[in-house]
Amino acid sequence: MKQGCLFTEKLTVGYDGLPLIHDIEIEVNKGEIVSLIGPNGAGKTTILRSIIQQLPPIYGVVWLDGQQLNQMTGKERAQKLSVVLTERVNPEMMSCQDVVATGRYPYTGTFGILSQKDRDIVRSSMELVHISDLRDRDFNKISDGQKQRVMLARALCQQPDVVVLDEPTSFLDIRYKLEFLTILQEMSRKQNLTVLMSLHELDLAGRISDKIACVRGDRIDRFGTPEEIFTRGYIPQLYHMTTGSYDELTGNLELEPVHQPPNTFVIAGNGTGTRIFRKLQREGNSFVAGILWENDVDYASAKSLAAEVISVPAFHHISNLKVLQAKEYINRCDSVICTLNTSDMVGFAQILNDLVKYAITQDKLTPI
């Protein structure tokens, strides 16, 4: 068994003796971040609760630092592993600093008296997650997002080798999501903190995780690096998507396109068109987009939302046939929108300018 890692060996989990997920084998090496992803109800929380022994596994073993976790004392576990779950905690008459300080109890004596060293660790843990200003606030009178950061500070205060988190970004706004995950990443790099967590945000999972475990049906369907997981077509299968689209390459998530004959032609590129594509979709307008290189920033959203995309492979020459195709669509549409200006048209300015001029001659160019 490897030292300094969390490892599940043929773990089977479920409730009341009824197996739900079989033969779970997840290895989290020292300093790695591993995320569980999968649809709601897939069993991510059940797996995490079984790993930390809050829910007894039906079969199999969890190893921590080369020892079986279920054979360690509570104090030994608490000094090596800390947990942040989604369940609400409601301590009475406790300040945020008091809650964070409970993370030091595995190291205190019988009476739980904090030493100066313990108090310094409490203070630095709160500073690390930017909650020093909440020090004296009643824990029950702060927001859910603030509580989540307090609980992370409490977990870090334990100075664990491994931290297990269940949907840690659920109540955080975009600023604190990024701050929260940045803290975890820095600690994994600088302090060799090992992180196992479940995440709903696929874009965040793909960015922060060293490895990802995909929970599907009664098994871990895939386990590997983000590059191995986010292959074309896999995520829609994992989540049983029936509407909209998800692009694994860009993380682009789009709603269903408008299924009507197109009435607008959009000349776009260099990332200038995506907001217009989405605006047209919201308004119920079907459109054609082009002419786009297939490595253009706008291509993924255009492919998902447009009735038709006139495109060419990356860096290829735009043929006269593609230009004629674009003009034919301009003839059929009621209006033309150009999201580009001259500086955006570098590379094929003349061709796009010709399309704009053609739209003007047809009296179809519409200002944004």
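Positions refer to the first chain, counted from 1. Note that the rigid core is defined as the largest set of C-alphas that superpose within 1.5 Å between two forms. None of the values given here were measured: they were computed from a predicted structure. Compared with the form predicted in complex with its partner chain:
In the two-part rigid description of the change between the two forms, Val258 is assigned to a different part from Pro226. Of the two rigid parts that make up the chain, the smaller rotates 10° against the larger between the two forms.
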Contents of the next structure:
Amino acid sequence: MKQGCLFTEKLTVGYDGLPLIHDIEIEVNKGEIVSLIGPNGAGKTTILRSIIQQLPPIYGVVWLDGQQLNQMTGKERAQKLSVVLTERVNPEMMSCQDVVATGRYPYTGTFGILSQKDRDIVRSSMELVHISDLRDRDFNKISDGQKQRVMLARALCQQPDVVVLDEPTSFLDIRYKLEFLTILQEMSRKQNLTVLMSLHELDLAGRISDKIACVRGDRIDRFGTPEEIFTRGYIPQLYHMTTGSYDELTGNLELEPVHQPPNTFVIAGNGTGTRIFRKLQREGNSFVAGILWENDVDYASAKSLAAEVISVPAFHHISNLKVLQAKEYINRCDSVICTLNTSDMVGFAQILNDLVKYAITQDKLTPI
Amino acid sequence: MNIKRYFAAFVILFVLLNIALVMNLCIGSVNIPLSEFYKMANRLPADETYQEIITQIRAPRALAAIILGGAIALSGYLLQTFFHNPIATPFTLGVSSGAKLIVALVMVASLGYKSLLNSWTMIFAAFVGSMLCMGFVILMSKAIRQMAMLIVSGVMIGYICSAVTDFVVTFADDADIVNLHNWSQGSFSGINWENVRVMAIIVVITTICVFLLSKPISAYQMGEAYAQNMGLNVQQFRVIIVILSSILSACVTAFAGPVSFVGIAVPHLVKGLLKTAQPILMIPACFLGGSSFCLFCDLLARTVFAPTELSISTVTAILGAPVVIYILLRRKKEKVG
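Could you please show the structure of the form predicted in complex with its partner chain, as a counterpart to the form predicted on its own just displayed?
Everything in the complex follows now, all chains and molecules, and the chain you saw is the first one.
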């Protein structure tokens, strides 16, 4: 038997007996965070719903701590696994504390009356998610982001070994996204909480996940560490991106470049160029960027947005050929922009200063 | 403090129930002075006519209003929980009209065989009718995701069933049909001690079952997906809720005919009083509230245009419908706001 807290074996999922995604083999070890990524409608939610037994799997089994999940009683399962779903909850006249307290359901007696211990756990779960101040607020009258955190507190209050979350960060603003994921990371590190979730934010998925499963078409295309997943060119392929670009290393996301003959030459580098590249793209201008070293911060965005990038490999000298190429483009362009300070273009980068001087002789240097 | 509020709410409901009960027993075509009532309550010698009126006529009727009123409110509460819809009741979903139809058919069919027509047969017929309509409504709810449309279709089913009932009642020409007509309009009149005994057994047992389900109901209020994750067997739970609410509404329909709006108004008012939706409090409070509400309505039905008696639904509709309109308006405002 495989060792792991939660894993699926030949799981095939779908609706009404029609398989949508087959042979899913996801393994989430104790204390690990695993994310599902993939395009909209790929079936991430379907997979999660099948794993948490809300949708009968068409084939295959889900194992939790060596037990088949579908053979556990509801109570046994509830004590081991809790969820945060996208389903909207509209409880009437319930305070946030009441909502969190529903997480104690599998532990309370016949009438569901909370003991002192239950109440302590409710309080500490709310503290953990930083929502103690929402305690007495009506759940229906708080924002979606706050609701999401209440639902996380609820899930933690259930004291599970595994928590399954369906796009938990979708409604959260940037601060709470980070806070939410930090809480999950802390829980997984300190209390060995096992986390399986679907995420839309690739950059966050790549940072928080121990492993990532990519849903593509009718199967899990890749399952592995972020380093294994985010290889060059894979993400545009996974998401069938036809416009714009995504840089796997930096998580840099750019719109489609302007497809016209370039009319501007940008001398950039050291992170000064990216903003200008984006500005030119917004204004509908096509441009050439250069000369950039391939390890320059500006290189990724230049590659995505420029009609042409004149580049040299990292830590290499700029060859005369490249300089000639750059001058050739300057001749063809209407204007030249330099985003670098003259004082920065020394040593290695002296050549860039020569290009600026060349542009001045051509009367093409335009201030930013 | 919440506990104080809950306690106060139950005291209010209890006092209301007692006031209503005493009023129902004392007020009528013959008004019984409170002094006489006090004597009777303490088993002191009292006027025999008064005693007769109370024990033979008013007491069974008042008890029926208490038991059935509680049952209507509770079955409304269960259906509202089931459909996550504040205006779902046996009446609005056409379930009580379905029960009425089957009971009317059984009544007409068995006119020749009076012996068959006891309380149990009536309840069973009403239960069958309720379950048939309930099944139909549930099938529709699968197809119709919009709750407002579900209610509209329920009301339509109700109309169809009522029309067929009227048809049956009109053409079944027999002297006994007068009774049937009164009954099909909804009334607590003509209830005897035997009826009360039967309805008490059924309603009390069912209510205890519902009360024991207060924990799963609280889970179900969080939505089915979360309820399932909390360890609730949702499928099984739904079946149980449907059966329990059908038994309650069947019992009401069998004895008092269809009673409108109590099922919506009472749970809503009680919720406002308690300021919580916890089933463990709502279930007994709904029962008490429904009892008091029906006692007051029956009192009005009997006395306002005495000696002519109004149908119970006439009174409950006048008092209950505004509550429904209020709920709809408030929900609309919440969505906009």
